[in-house]
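We begin with a single chain expressed as structure tokens, specifically the form predicted on its own.
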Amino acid sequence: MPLNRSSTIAVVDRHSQATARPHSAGRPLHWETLALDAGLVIDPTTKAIAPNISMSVNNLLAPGDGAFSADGVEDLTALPYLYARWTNPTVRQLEQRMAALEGADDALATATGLAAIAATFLTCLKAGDHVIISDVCYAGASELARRILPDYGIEVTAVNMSRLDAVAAAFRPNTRLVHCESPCNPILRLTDLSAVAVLAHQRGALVSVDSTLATPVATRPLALGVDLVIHSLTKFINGHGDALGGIVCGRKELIEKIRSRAGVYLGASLSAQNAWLIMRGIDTLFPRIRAVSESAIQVARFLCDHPSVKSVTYPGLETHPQHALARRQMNVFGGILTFQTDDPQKMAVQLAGRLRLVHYAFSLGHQRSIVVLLDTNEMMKATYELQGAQLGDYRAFAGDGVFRISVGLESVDDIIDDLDQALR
């Protein structure tokens, strides 16, 4: 679907005399394109195409310029560039393009995908208020809201997203945000973030959501009626596992209420180094996730067939439990898939011995193919501490333990080939 980019990102960079290159008034631009090109800044003197990378923390300014706090200002990316910690001309040309593919007003760039999350968190939230979160999804994200928030006066409530009976009972007098994940890390349930969004709404909750797994390739959360859509650009948004950082993009005076308190004093900003491998990321995103996607379907039907696997867990396979909203939810189903064997523990040993060409390692979203085992009991004790019907409804996705794949753009016959040698 085309997006105007007038309505949704300046193609002025307020900040410099260089300007982002002019198209007709008006005219659509795809979404493809806009990975491309959004907030793309022509170097005004060298005519470079690629972005530059600005360095320096500091930058000059006319007396009477900027401001000496953050209280008070209405929006921050309207001042001039002043110190790096609160924009960076590097950093905020990554807003642009991530605001641009969420279809957002605006977007805050972080240092990690957990930073985006505690500025959320910590702007949305204060003493006496009460948070709902899915309890299955990123372990930091989990463990932060556990074991963090109630020290700080927050209420919190963990429940399973996909049955909305419970989400509706969930909520409180005080019920101020919910956070979710879809699909959620790393067991790929759903969450129909429609139907969230309105629940939350009608008691006048904010919604996020952590579409780090979709990416805006498969999901845009903000088009389904979530407030706040975040994402971990170190996986699949950076694509080449070479650089940490995070987002959270949504409605102007949303991100610029985070902007003015997480992002100018919880100090986590995002090196300008960073933000530049990630837009050379972006760049190639859509045909990235497109292929992994591809490949991925194929490796799930492969491993639905191997006679060492018990299980197979994958959006876009129709044995999904949630594959009709996977459908309506996802324009493709993401390069991530999950298999269970009889004995978790020997196979991980097995794996991590003979695989040639996909990696046992932690993470996802890279380049090369990645494989590692999440064993349920470990998660539980670490992370999620869920019991009787929530452990029931994980154990139903995960069993005793699920080995996670995020599929590379390796040739599929040869992931193929790799994983079946390593698994008989």
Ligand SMILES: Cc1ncc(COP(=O)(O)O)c(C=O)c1O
Contents of the next structure:
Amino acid sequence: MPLNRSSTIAVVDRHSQATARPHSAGRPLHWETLALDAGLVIDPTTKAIAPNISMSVNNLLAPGDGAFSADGVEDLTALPYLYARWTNPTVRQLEQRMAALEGADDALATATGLAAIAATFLTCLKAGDHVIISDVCYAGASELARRILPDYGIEVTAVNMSRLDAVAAAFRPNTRLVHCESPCNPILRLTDLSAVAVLAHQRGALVSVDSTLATPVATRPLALGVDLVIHSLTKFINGHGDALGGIVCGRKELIEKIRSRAGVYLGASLSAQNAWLIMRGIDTLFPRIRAVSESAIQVARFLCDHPSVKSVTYPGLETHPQHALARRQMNVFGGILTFQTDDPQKMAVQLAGRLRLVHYAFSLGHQRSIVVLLDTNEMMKATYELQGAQLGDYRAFAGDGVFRISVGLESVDDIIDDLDQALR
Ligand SMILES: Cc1ncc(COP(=O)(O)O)c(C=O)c1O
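Instead of the form predicted on its own shown above, give the structure for the form predicted together with the named molecule, please.
Then the entire complex follows, led off by the chain already shown.
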């Protein structure tokens, strides 16, 4: 029985006593196994198999060890643990597990998903640079890019990423980053990630994708040419609705830069306790995402036939306008779908009052089913401010508003019965 171990891929924690444990079959481990094994370090003293939670803010060091400033330190993870805002052993295990699942060299975990997005923007962009962002993406990312970045001298263009001609036309000589989301929250429009990566790389820009709705079970964007993959760990990756977290995964030199700049100076470091909870969530990521994907297609088909429902959007439905791309880019179609009804505001009140099992609430990717209305006029006013063709493209997916369902792990029959009685 080996006391110290790590997976066969390059995720050995250099601070631990762990030695690489080759897989018995002498081949790389499967993704499902990496979800349990990557980055896992057996405590050399207690031999505990579950990860330790290292709550200490500071660690003993020998005088002369380490660095006084993170600024200019190329690889913070090569230093001994000094101070938990820089690196923490429990957080490091989570980073290594997520890096393994995304096929990345490394990852930086943050206190929230939005902090991972902010860290990416604030590292890859500086005054005078230009970023192209999906005109529909997570509201916080959109608001950060379009309202805050210009205050720092960064130019921002929002485009419909599913229109490759619009993406190509949006590049400027100073474009440094293209930020997209696939499927995008809340309308579930997809981005052809390899096509966008080719466009960006031909013009010297990096591509980041928020893959929160896909998860690495559905899509592995780095293999498609994307440079940085971001997740709100708060959602499917943790999967239990009890911890905020975020991560950005990518090539070693990019992650080192993000860690030593925004990771340290934004100060939004993930807590060890949340890292532990999120790792426990990742243990069951594959069976959870497969289960919610199987339930989601059944819920989608049920809603398609429901008299109160006007339309349903789900990447796994043949009627999704980008179903062919979804089949190419997604191994499973995920747990999020949307539907439209007449008079959505009235229906929202009806659903909130009548649902017994499905929760009427924000957020997504938890173990319990959630539904919420995202009203188009409100979204336009509060966040996206789209006009003309972009607004038309949004309405083609969302009409006057979408009810976004995040399908949970309950019996799909019970979910469907609850929706049925609440919708009638
Ligand atoms: C796609 C997506 N990205 C990022 C975020 C932000 O995540 P967090 O709330 O962890 O900051 C969310 C939150 O809803 C999201 O849906």
